[in-house]
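Shown next as structure tokens: one chain only, the form predicted on its own.
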Amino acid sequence: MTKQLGFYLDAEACNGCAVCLVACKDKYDNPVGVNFRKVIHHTMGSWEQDAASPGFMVPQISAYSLSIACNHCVTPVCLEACPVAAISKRDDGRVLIDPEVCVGCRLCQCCPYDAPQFNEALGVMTMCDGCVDLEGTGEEQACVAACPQRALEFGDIEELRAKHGDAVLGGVEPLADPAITQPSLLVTPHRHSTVLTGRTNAVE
């Protein structure tokens, strides 16, 4: 493998509105229910007691959003998992299901990201495959050009990380531990997310 494409989120910068998932659905034309992108709501706090009035509680919460895809990972569980070697990973990290051998079996949703889509109509598992048809062309993936906040980046994992220093590699909550898959997927966490290596971002 020559380098290893990826996604960058800037989770501050996300406010959940889906235009990068309703861009990717409309660039695919993926039925009801198949979407390669998602986006999570994630929130999180409690009550607790107010010290200045006894007997009241007052809310310690917060919310933040994600926007996922196939994190085209090191070691991809959905690889390993498919019976007839329709999923590859090419070179330059990617990683491709070929309709033409996929056999539909639903083996590669194994994947915590849930990266890999069963179309009824096709018979075949699907994903994200990081608009591979605008290789050389020099435009930019269809979520990526769609977002207005400007969260999403696609490029050489390697080039993104000395862009982005404050980044984390994959392990940001409610995401799966990144240990299991080795996502290609940076983000710079939200100011109140938990990054899962035990370390929580000031709260302010």
Partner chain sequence: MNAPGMPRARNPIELWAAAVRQAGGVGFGLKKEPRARQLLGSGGGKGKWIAADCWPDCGSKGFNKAYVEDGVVVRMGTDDTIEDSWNKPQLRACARGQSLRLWLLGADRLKYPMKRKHWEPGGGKKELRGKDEWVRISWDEALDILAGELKRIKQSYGNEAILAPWVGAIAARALGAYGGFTDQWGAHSTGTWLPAHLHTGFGYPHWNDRFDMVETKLFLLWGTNPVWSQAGLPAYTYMQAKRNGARFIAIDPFYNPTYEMLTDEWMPIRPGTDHALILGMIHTLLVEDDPAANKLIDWDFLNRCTVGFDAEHLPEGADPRDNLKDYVLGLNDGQPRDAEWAAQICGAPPERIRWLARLLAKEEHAAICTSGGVARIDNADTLPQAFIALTAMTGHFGKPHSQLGVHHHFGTNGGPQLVQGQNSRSYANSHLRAPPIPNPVCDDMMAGGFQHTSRKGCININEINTAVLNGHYTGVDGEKVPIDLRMIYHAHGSRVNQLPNTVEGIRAHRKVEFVVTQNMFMNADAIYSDLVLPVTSRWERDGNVCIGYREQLLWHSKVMEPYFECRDDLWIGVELAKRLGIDPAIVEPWSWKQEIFNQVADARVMNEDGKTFEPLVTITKDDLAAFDVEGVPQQGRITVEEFREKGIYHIPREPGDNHGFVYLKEFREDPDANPLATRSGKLEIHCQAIADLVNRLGWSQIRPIPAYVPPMEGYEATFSDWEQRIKGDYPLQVYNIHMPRRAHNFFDNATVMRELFPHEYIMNPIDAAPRGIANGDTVLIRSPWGKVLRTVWVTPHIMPGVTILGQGSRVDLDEETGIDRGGCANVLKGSKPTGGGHIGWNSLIVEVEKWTGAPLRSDVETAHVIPLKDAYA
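With the form predicted on its own already on screen, would you show the form predicted together with its partner chain?
Below: the lone chain, stripped of partners and molecules.
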């Protein structure tokens, strides 16, 4: 591999507005139930009696959103699970599903991030491809260009890591342990995130 492309998400800036999801869905004309990008809303906490003022309930809650698509993992489980070798990893690190080879068995739904999405009308699995069709056009990925909080970036993971020193590799709750698939996803964690330590993604 010459490089590893991936996403950067500033989870401090993300407010779950989902325009990234709609922009992507619109670009690919995806039907109901097929979403290459997903917005996860994570809530923690509850209400309690206020210690200082009996009779008053006060909240102890926190919440945040994460926007993720395909993490173009270094060791993707989807690729290994595919029985017909429809999934491959490109030289630039992108993980792609070939719709002409896919038989729609859905075994790639083992992905801990729900990246592969079954398109029932076409009978095949479909997935974020990092807007590979826009390569060389100067146009940014649909989600990146759409975000009104400028919370998303896409590019060489090493360059993104150098640019965002406070970012961690994909290991923020409720996302899966990054040690499993080594996602190429850098996240500046929201102040309430629990961060899982994972192995670093070395580019091989």
